[in-house]
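Read the single chain below, which is given as structure tokens and is the form predicted alone.
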Amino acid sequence: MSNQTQNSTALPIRNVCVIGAGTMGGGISAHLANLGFDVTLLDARLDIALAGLERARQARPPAFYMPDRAAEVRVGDTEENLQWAAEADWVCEAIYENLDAKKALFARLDPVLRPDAMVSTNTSGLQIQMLAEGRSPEFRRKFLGTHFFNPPRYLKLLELIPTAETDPSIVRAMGEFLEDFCGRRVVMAKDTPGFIANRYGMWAMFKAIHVAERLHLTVEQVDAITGVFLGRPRSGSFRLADIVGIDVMRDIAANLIERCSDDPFVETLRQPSSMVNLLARGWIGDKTGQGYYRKEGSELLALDLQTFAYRQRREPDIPSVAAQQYLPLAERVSGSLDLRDEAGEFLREYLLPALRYANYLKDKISYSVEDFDNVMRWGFGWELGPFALIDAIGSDRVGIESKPFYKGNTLLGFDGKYHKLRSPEKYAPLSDYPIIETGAYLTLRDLGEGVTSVGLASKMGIIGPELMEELAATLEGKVQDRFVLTSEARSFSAGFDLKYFANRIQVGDYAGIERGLEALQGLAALLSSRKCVAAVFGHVLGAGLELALGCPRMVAAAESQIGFPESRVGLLPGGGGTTQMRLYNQHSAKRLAEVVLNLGLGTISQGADHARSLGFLRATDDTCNHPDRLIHDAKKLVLSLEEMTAPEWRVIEGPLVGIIDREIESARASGAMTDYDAVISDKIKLIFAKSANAEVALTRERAEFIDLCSKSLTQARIRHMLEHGKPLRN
């Protein structure tokens, strides 16, 4: 069990039971298993839960941070096993969604569950008030609807729903267990058909449609426009539609026309055209491998919506957005807005439509815009909500009469009064601290209580001469202690500049080459004599990892990407990284001999608990599973820590070159490792079986580096990874 799940304040759950074991079932289960919970996964029959455990277990991406969790996960049925959820501290219910079939099994439910324990359901759309009719007093006043969004481990939005019953402190209590434990970033919704997220996600989904057939528009065009252009994910609109799933977005229309007959804009939920005939086709999206896209091999086809047959996908040809695409999206839109070519076009039929649908529905049904506007940031994943929008670009260019919805620090209320934004400062991104000095390749930050942070300023977090040697002065002069190491880029780093060491090769500056290694293993050095944390997302590799695990700590984000991938390019870790890993996994002889292959084969995890098992964490480095409290994590840590005592290098004692031999012969007969690789990893291996010291291994890592840089399969493996950005595999 996680220390988070055993230290809560807000509630005391440990125990979670799950009914309900398909896709959104089974994915929670993943999620709270992920998270240390002891997890139980319900369904009317025993194979039909195990089926569901296992669609999760073998999900991509990937539903379980290890598949092992899936074992962890007792299975049961509803008819033998309902028991179970009176052992549970917070029962969900996630079945399909039919509001008969959900009422019977509260009703089952009911005498079974504990006076205090919780109950929810992950219904999308029906009215939890409805659900919770004929229930007892007990079940009412703390039951809610928690709906999750699909994948739970990657979509951090919940929808918390109160009814008029539900006790006040229970549904505080509840979001704020949510936020704290679950790595959920809560919303609280009004009780109305489809809630927030699907009442107008799911039109603006039809809206994008209606337009591209109206203006015979094709699918690559649209999501060019609605896609990163927008603000908004790669998938766009069409590509969406197919991972949601055309009878989902079917079923989930269906039942916001039935119950919105009021709204007057609700027409634009009948289906279009294209979504008739992919129904009638049954090609309802990635589920049966066809769409609006099919998948051939590595290949995606495009659906022609005039022919309605599959056609080689085009790269669309908009000149106003690939013109527009690195301006602010304020610019970019407004921009678009005035243009008379296909985005301009499209645009203003479908951006400005959908901007005033929001402000037409945001107070039936939401609390506020902010609200709002979180939920589509956080659950469809737009840069801006449509009120921030609106505000980018003027509701007089919407077509709205209002004032600003957001006024610095203030929000326009439903009252029309102004009121002070929350700001919770645990979820502060990095950006919203202050600034202390920008350097060229570091900016200083002010984390608050004596803390700075110290963020990498290079695109992607790249490591080089001259990123190292400030570096090093700030840590010599301006920040000695108590400090984040960081990245303000996108990810904390994705190594060293490979161009550095081609260029070294050319002119046969191998001096200049070891300088540098020299340089970082000085660096790692430095950071581990002083107190401060490494907090670390999305690429952490080679040499970035490499200054992370020179901090005495790291906190790692937990989808990031850790590794040592040297070998790709035909190299080994040698600023530091390969004597790391002998000291950070020397408890045996078995351990080293596995991450002799890992590095080797220049393996890069699929997220931090991965990592771990790897062996590129250590066991004191924490996970930081809400993906929006890293910062806050690595700034706590630092605070509370104390002086740590490097490990001393230990004799391994077993036969340690057999042992790594084997591994390396079995790997390359099974195909895994090529001979060049072999090569890479018995270097790797004398320096972990053959150095009497740290010191002698630093500089035994050095010297192993040079010698690869001088081979000709070695050079060959980096102009390939630079000219085509791919490993070589000679």
Ligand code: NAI
Contents of the next structure:
Amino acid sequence: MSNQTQNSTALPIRNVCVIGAGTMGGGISAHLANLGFDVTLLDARLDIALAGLERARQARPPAFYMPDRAAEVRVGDTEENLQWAAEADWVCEAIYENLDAKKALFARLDPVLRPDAMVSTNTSGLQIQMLAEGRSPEFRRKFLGTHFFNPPRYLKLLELIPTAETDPSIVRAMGEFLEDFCGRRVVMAKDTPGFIANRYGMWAMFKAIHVAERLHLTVEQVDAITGVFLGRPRSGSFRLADIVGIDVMRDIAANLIERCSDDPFVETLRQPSSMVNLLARGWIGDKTGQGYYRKEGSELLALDLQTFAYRQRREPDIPSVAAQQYLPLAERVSGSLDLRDEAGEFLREYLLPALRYANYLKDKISYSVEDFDNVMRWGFGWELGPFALIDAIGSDRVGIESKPFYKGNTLLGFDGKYHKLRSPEKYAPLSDYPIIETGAYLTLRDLGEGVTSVGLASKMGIIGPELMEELAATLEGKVQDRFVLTSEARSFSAGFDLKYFANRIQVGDYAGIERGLEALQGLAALLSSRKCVAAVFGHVLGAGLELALGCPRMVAAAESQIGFPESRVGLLPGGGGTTQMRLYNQHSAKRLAEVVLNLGLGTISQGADHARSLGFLRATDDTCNHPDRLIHDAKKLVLSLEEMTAPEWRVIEGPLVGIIDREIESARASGAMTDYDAVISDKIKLIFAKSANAEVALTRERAEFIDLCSKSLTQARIRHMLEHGKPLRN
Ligand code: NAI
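With the form predicted alone done, generate the form predicted together with this ligand in the same format.
Below is the entire complex, every chain and molecule, led by the chain shown above.
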């Protein structure tokens, strides 16, 4: 496990036993194996456990960082191998949602567990207290709910549910462990049916469907109103129902209706007629290929709620939604409540009751409205949770009596007093840090303790001559001390501005291209002499990767897509990237041959671990497995950075050219590489094999880059990419 929080009082857990190899058990096992834990996965029968692991290995989106990690998960069954639970530091139960089955399993586990081991349940609806009944005091003292969300690799929310008997110090330590070592954002929830996410989130989904049916809106209209427009994911309400599964919604709702008879709003969880209809037909969402939408090839058809037939998707066509979409969220939502059209009517009937319901539930199910809001932010992707929305709209308008829930950096507690908000620095996003200076292409921020962030501020972190000039001036002037190179954009960097090269090629300005490459190489060299760390995420491509590798160390977000895709536009990395790849992979000729292939094919990694296996990350670079801690980890790393020595160019023993030639030849024979990909690969091979030192290699990569620019096949690839956004395989 890399770069995790030191000085943590979190539990020393290394070995985890997950019981139940279904959707959740498989996903949790994969996630924990990704993070470096020793994982055992048990099911009632060995064949079911093996099949469960195989499903996780093949899951889409991938559950494992690298599919071969699955082989590291030990698989067994609860009849023969229950004693393996005795080796575990944490047993995480994820079997069927059935009280008796879970209780029977815990009764068997109780005498087996080590006294210092943790034990938890992943139930989504059963009462934790009831699951603990009949167990030994030792078991009850440490037993709690760890409610993961599906899929665990991608959804960071975890509801932590202690019982009245769980030792508070264990609850704290477990919460810290899940945050520091399992990439979770933890919210404590009360032990009530469905906890926070399912109790409220499910209700909000049902409410949207009921209102849509009553107002005769189309599924597209509702998804447009309840999606991005409300500061929520594009999936809105109906797409989300398909993703969650109509059957899962039915089961959760049925459990809530049964257990929450004193809740005056519970009737909303009765099935809307469209759900009854879908369930009767077995059209339960994505897992059956159809629900409120149906996938047909690459097309998504929409269900007509009146005729119950699928039809072409229609543009939602609600002018007010289109007109207001660029206003800030708070303004947009409060303004849209006054609209005299479908959107206004829908929001008055859906949003206001949903906010009132949150207000009704708040102290019954959560410990604070901030926790409540965080569940909706982290579990459902809402930009603003219900209480922040109430503040934005005004409690009068919502129809409740309350002071503002948030005031400055304080929060209204259930005691009616304002309390300081907990905002742990370790999760502060870049945008929370004070700006020192806003340039045309860079933003400088004060990260504290003498560390500055230098953030690329162009769209997608695209790099062009002006940005490079500003960066060089910044590094030579304003930023002298330790700094983090990162991006203010949604991705670290999508690479060099391709239009710039296209324009230079068109006017035959090859000297201009050479100057651009020299500047890029110079920047990487400048960075390498400084105490800096690159904090990368999203796309980390081409020139962006060259700058990042220029920094002595890198911290890469686990889900980063990293690579040198230059060959896709008929080029090779010419801003130092080819030389960097040679220097950081020179420990073996075989490795260098693999790297030539990856460069020749323009491979982009699926995640940081994959990037490491492809040679794009160095052994000394860190992976940040927590989705919200990149800046914190990078700052910590840069503060600890010592003098780094640059790697020295090593002469490769053995027949490097021959080894690479064979790789290229077989890639070409299999059709993976086109002839022109092979031409590019050949150039990379010669830079790798025939340069006496890094200086020579840098000169050569510029020269080969320019040579490729003059080729018509390269020019065709560039044109195609600019016109169609897709590579041309010529
Ligand atoms: P699932 O039905 O996909 O898998 C359950 C697995 O448990 C099966 O492989 C079954 O063979 C095994 N099993 C049943 N009884 C067993 C026993 N006595 N000993 C050993 N293995 C046994 O269920 P899923 O969806 O993975 O749910 C598991 C738990 O997680 C449930 O409590 C569910 O409420 C909860 N949950 C489910 C979520 C989801 O999205 N599917 C989300 C969050 C929690």
